[in-house]
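One chain is shown next in structure tokens, namely the form predicted alone.
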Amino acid sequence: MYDVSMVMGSVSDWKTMVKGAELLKELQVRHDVRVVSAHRTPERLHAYATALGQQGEKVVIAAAGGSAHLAGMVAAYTCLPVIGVPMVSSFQDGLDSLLSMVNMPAGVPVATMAVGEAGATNAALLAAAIVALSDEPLKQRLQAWRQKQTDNVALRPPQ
């Protein structure tokens, strides 16, 4: 049983997405992590996306680089919220991934985060916030995490 399903287009995306997975673990959000390529494993994509929700998933985080079709293809198969994380790529430092992911046609929404690690972190936080809408203990953990972030901001720089 998982609340969040995290999927990435390549094993190489893990070095970025691990930040989001670690944050989900810290917040005690049940999650699963998979590798599914929209182009290289289309049957796996179909099986994965059409089964979403059967393990209790409420949100999907989909990360991909280059043409970054994974998030959009997952969104085409499910009514669950899909949060896209564009990966840094060798072409234009991920701008191609961002533009591809954010340019979804009307009717197939993907909530797209920033490119790279910041996007992975924010995707995890957004997924946790969505799950927290119906999970009061998670809502409290998320509020405490955010308060800790606030408390860690110094009033003045060190002298």
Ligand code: RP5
Contents of the next structure:
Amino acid sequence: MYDVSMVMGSVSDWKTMVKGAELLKELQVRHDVRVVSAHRTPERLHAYATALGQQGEKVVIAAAGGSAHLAGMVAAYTCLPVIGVPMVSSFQDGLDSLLSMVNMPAGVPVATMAVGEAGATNAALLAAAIVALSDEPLKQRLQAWRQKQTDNVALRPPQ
Ligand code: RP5
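What would the structure be for the form predicted in complex with the ligand, given that what you showed me was the form predicted alone?
Up next: the whole complex, starting with the chain shown before.
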């Protein structure tokens, strides 16, 4: 059983998404990681998206770059919250990924994060926050993580 399903369009996205996966692990969020390409493996996409929820998944994190259709296509199949992470691409540092992913038609939502590693990190935190709505121990772990982050911000730069 998993609370979060992470899916990415290519193995090449893993170098970015591993940041989010590591954070989910640190927060002890049960998660699964898959590679599904909207264009190269359309049948795998259909099988993956229509099975969502069967393993207890509550949230999906979907990462893709370029045309970045994966998150939107997953969202087309499921009413679970879908958090999209646009990948850095060879064109304008991933601005194409961001604009494609964020520009969903009304009626099929994707919560799109920042491009790249910041997006991967925030997707994990947002997914954890959604799961924590019905998981008090996770809520406390998330609050502790945020407090530690706050405590680690130096008052001044090193001299
Ligand atoms: C997208 O195309 C993937 O999500 C990846 O970000 C990008 C490039 O994929 P590869 O050519 O590296 O497999 O579908």
